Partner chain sequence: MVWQTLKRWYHMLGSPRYFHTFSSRVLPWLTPIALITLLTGLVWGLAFAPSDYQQGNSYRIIFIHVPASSGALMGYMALGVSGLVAVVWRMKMAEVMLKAIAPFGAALAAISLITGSLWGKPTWGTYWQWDARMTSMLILLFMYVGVIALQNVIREPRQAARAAGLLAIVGVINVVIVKYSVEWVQTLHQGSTLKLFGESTINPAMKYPLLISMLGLWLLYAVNVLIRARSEVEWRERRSKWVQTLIRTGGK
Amino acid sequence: MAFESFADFLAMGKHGFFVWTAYGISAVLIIASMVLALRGQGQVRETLARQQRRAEVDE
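Since we only have the sequence so far, can you give its structure as a single chain, in the form predicted in complex with its partner chain?
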């Protein structure tokens, strides 16, 4: 460990605000992009399944 205690780790010298804001925003953006990709996949599957059911009813 490069830090004496957990409080030290959070403080990051005097730069805790900059370091943790940078990592926080990065995490939000990365997670959002992953969630959107997965949700898009789910939506395509749902739409196609609905279309398929409708086509089968029509037949």
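Got the form predicted in complex with its partner chain; could you also share the form predicted alone?
Single chain only below; no partners, no other molecules.
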């Protein structure tokens, strides 16, 4: 698909609002998923470290 100008590219044949909204929502969801995964990973690491400290104290 070729566009005459950058404005035509952004307009996407009068469907630009829907196209760019879909891209925006997708980007937000992907970023939120990554942030939640990293936060969860940090919580798991903290829990494992706490359990390891308890095991070392009990020995």
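Residue numbers count along the first chain shown, from 1. Just so you know, these numbers come straight off a predicted model, no measurement behind them. Heads up, when I say rigid core I mean the largest set of C-alphas that superpose within 1.5 Å between the two forms.
In the core-superposed comparison between the two forms, residue 21 has its Cα shifted by less than 2 Å. For residue 10, the Cα coordinates differ by under 2 angstroms between the two forms after the core has been superposed. Relative to the superposed core, residue 52 has its Cα moved 7.1 Å between the two forms.
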